[in-house]
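Presented below, as structure tokens, is a lone chain in the form predicted alone.
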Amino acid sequence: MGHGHHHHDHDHSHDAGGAGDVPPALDLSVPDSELSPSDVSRRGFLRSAGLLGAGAAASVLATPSAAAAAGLPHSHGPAGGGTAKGGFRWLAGDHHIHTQHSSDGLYRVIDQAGHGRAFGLDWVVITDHGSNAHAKIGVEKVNPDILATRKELPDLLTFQGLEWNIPAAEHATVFVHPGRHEVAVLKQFEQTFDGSQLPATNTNEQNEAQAIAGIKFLGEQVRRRKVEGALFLANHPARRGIDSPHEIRNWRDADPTIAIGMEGAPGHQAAGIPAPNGRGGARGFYDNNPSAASFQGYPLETYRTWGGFDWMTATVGGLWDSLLSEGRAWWVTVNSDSHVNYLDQSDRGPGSDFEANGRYNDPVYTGKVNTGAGDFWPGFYGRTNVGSTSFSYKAVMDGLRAGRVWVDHGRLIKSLDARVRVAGDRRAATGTPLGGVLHVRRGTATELTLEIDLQDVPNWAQFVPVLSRVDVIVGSVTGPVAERDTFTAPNTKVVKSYEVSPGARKLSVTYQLGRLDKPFYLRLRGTDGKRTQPGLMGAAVDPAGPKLDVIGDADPWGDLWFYTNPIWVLPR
């Protein structure tokens, strides 16, 4: 074949078991000398990169089950059906909404998915707070509502999560695959490992153990059978800075399987939209300084957000990038985080008594329009695009852990399909998917191909969007960093933007990535060009990111981007 990827050594399962043959220079219970003279030296590459042996259980790039368990490396048959591009069917989802059953909530299962669908959405986590009332018996109170919504909506995947207060930091979504188990499985965890329900005499050491046991005990749920897939993934990371960055390390380690990404965006959107028209506050309710619980490494950059996103994910060569760097898979995701709408006109029904019921009464017409609230409708703003094999629970979960994700405000693109590949490879549908790994021998030519399908029809603002710019960003990999604190990634920067046409329908690109000598990834950013500045790291990191929101003066619409997930490029 000899364009060396790997996409036909796995089977197609993602299961942890499914690996197929572990290769012998990554088999370290082969001693290297048995090993061919090419096996050798690659493993010695893999050692000196840290990406073998210890310190690299984390890293999906260099251990074969985690890498088989992670959904990597991908096939990328074709998807039967719906809108196929690049031979996956895009998905588009929410994975953090809220309903009647959280405290701070106010609308029914139905009416979080019913509109999440006119909306465009495919699928949806209704993820209520994690509390007294939601553990003791909310889990329970909105299963028969989610059951009915799967019922009433058959084209809308409808999950049960929560949202979980992990120990020692932020929020996060937890959710699991369908099935008799996952009310159980689900209580079982949050009475166990909510931050709220732990003692409050615990020790800040205490209480992250208790994170990793969470997610480990979510892991074993699966290797249990009881849930055929449970996923986390961290919420608003960077809005308080109390998730520090071995947090992040830790929780990736506990169980890649589990563990797999953070949102890029937060959601809360609206709360940007000025005044009188709407609340005039900061996107995503990003407005914080740092408190004692904040992690003191932070800059003060890190509490507002950047062209929307949140400061991990918005600046080249940060967080984000220094765990990519390592080779740890973590995707970015962007999500709605609706419990209150922007123009709604209903408020909690009377009478209502949350702590005895665990929910409040169903929403009822108030007449007034609320222009102070912070959210859109899931599927409204932001949508989360998951390349997925069928329409199936099962398959929005393993695309979401293979991290075949791209995610857009706004709808600024209608589609995209970005794959490497050896240089030249004209075949059809070949090259490695978002979220894959392409092993090739070094000294290899590598290319980008990029396709975007431009917007040609309005978004839910009545306005068709206009991409302006897309850059490519490339980093490389440097192995497990020795201070587990670290969030920048020096060698990380764009490297190429591409203006795009006024008028275009299409933008279709072949960057060239140079021949093979180190190992590297890359990822994809695009904007309306609307709101930029230079990047946090410099003008020749990032010549013209996003922009630092302002409180008070922060309309969403006014300021689109889409970011995708990383590839990456191994010698083998």
Second form
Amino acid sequence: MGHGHHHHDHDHSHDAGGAGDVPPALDLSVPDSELSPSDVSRRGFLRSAGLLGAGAAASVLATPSAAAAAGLPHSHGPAGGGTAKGGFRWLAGDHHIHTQHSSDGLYRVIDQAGHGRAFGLDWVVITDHGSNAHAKIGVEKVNPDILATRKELPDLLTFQGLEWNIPAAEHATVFVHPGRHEVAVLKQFEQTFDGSQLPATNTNEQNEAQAIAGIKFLGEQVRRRKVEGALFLANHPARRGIDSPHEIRNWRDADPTIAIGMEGAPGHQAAGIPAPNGRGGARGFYDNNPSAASFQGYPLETYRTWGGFDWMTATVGGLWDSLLSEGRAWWVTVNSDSHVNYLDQSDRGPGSDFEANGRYNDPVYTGKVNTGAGDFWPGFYGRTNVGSTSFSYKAVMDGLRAGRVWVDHGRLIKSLDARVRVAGDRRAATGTPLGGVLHVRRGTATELTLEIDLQDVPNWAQFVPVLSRVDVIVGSVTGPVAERDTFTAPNTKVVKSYEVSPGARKLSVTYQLGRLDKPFYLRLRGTDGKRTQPGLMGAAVDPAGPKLDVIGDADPWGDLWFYTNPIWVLPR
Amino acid sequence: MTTHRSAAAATTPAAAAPALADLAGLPVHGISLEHSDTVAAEHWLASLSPAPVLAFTHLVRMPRPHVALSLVFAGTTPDFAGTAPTDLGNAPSGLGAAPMGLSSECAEAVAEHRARSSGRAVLYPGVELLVGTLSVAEVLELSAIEKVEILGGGPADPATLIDTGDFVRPQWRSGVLTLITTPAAGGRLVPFETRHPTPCCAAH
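Mind sharing the form predicted in complex with the partner chain? What's above is the form predicted alone.
In what comes next, the whole complex appears, and the chain from above leads the way.
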């Protein structure tokens, strides 16, 4: 059982208000004249860094209490701990899976969950599409199947969720902690806030407001103890260019304990396998072009995948980094989006009436191999690895909310332990993990310690993936942006790359981050090195970034990457 | 499968390189019928007689996201300027009718067209010749397209082959009519925009 990395003796609960938790320098109700000289200096520094003041309220990094409200650990100096791999049990999962309760789905809950478990997942979220049929029937009918799956597969955490048609935008995973009200909350949410349930005459502004209201509704259900937790993650965010930067910021700010991130890579990763053995389409089904609903500021590069990842995440100095450099905690995940799986031999049950029954009849074996499907089974290709304090629903949700998450495709690496430390402090129980914030005095030297166990067992394509290179990506934290449609981070770039020696079993490196001058964050990325090109912000920013995926010829197993979530280092 | 040069072979060099400049003096009409997407807008466009020599789609976000058009006619202009939107062309039911409150005149589309700042070309000189597989050089020679680029990778090599899919929709980019392409199977290029992109909730 892992040991939490930030056990303090004060109250961290979300509704505690946390007023007493705010150090004087950060508490703007305390005038400068009442501060100690060192706190005055500290406050000035934070203010000049954009981390304090009116605009900074949107940043979870502005105050420790805000950080705690967002589920962010706020380490008091080098905190962290436990024994192995940061003291966390890394649980692999997938928060985007469809079943026969989706109009474009096929499988039973147990089909998806059983494969996911067999392919090594610890947790799954069932996310059937919001729709008329689902809102009225499916959202209830799926629940007994989920309860039965929990009983049948006790080693798998099976969450109930749904795939929300975000008003005015793309889809999102919404899911809740299991409990007596899990169906009631999801059903009320879907009937009130799903895009399919709103009037077509709504203006863009009305729809955007409804999206924000939906996220706030979920937060309210948690505060009222209807459910123990609820999370929102934007799915395939760049696919059609309709998730504008300001909408993403608005979702997050609506309730940072609910809206925590987005898919760093979409599902449907088999869709680019060349014909005739595969569909011969676009990896991730990312083959769209701008529509009238798209954010017109996005370049065409937005609409394609890069090394299998969504443009928002794949671009160093791009949209994701623009959020991180503001101090907005926003995490990335990887999922299957499984509807119909590549090389499967089943089809929808005959005689189905989806609209009337809210589900298709159980699938039937056909004997025919489906080479045209674009999806992999959950766990077969991508996984979202969550640093959890125990094997439980709550621990997975807490780990996701805290951003203790790294993701990979094709099991590129076996395990990863990245921490930022005060330089020289190598105690096993110290170090700020992924998603965390290390607060140190200005001038304090910090360093990244990274240990990766390289893969030594085959993946589900029967080969042992070989990690070729790891990149350290660093960006300044410059505070909230004035223009909420900003999607670039000019100060973020690859600062160091490590080549992995052939035949190595482990990569163990320390990277000196220097004496703290300006607040910054770092994140990590690794690749099998098979397909790279200079990044979209130029070779000086990212000399060997992910390459544009080829339509009709994108072998997902020949182009593997991992990404971690960030760690921030801020002045105390 | 179409063979390479199937279209180009039938074309004499004299007929090639139609220039946008030749059309520069003609009036530009901006039309907004609140088509929900480019497919609907192109469907309406196909019903116009005579057909325009230049037709661009423009994406308009307010008050609701929709697609507008900018049109240039070589000779006679169909008598639609100033008429009610429902009288336009032979619009199929549901496509031609504009909801109340939205003018059929679209100054925004005209402005984008004149400034060459944005817009996606559906009809332009030479578009009918862009079928089958053509080299980048041929696309430039046969049509009004002025530049071919690879997404995220700069200008395309003139010798590289493009599988046009018989669907070529270049766009204004900094005043230049540019076809953006992406790498495709077989070392070829395909236009960025495909005729049938994956719908949002396809039964895939």
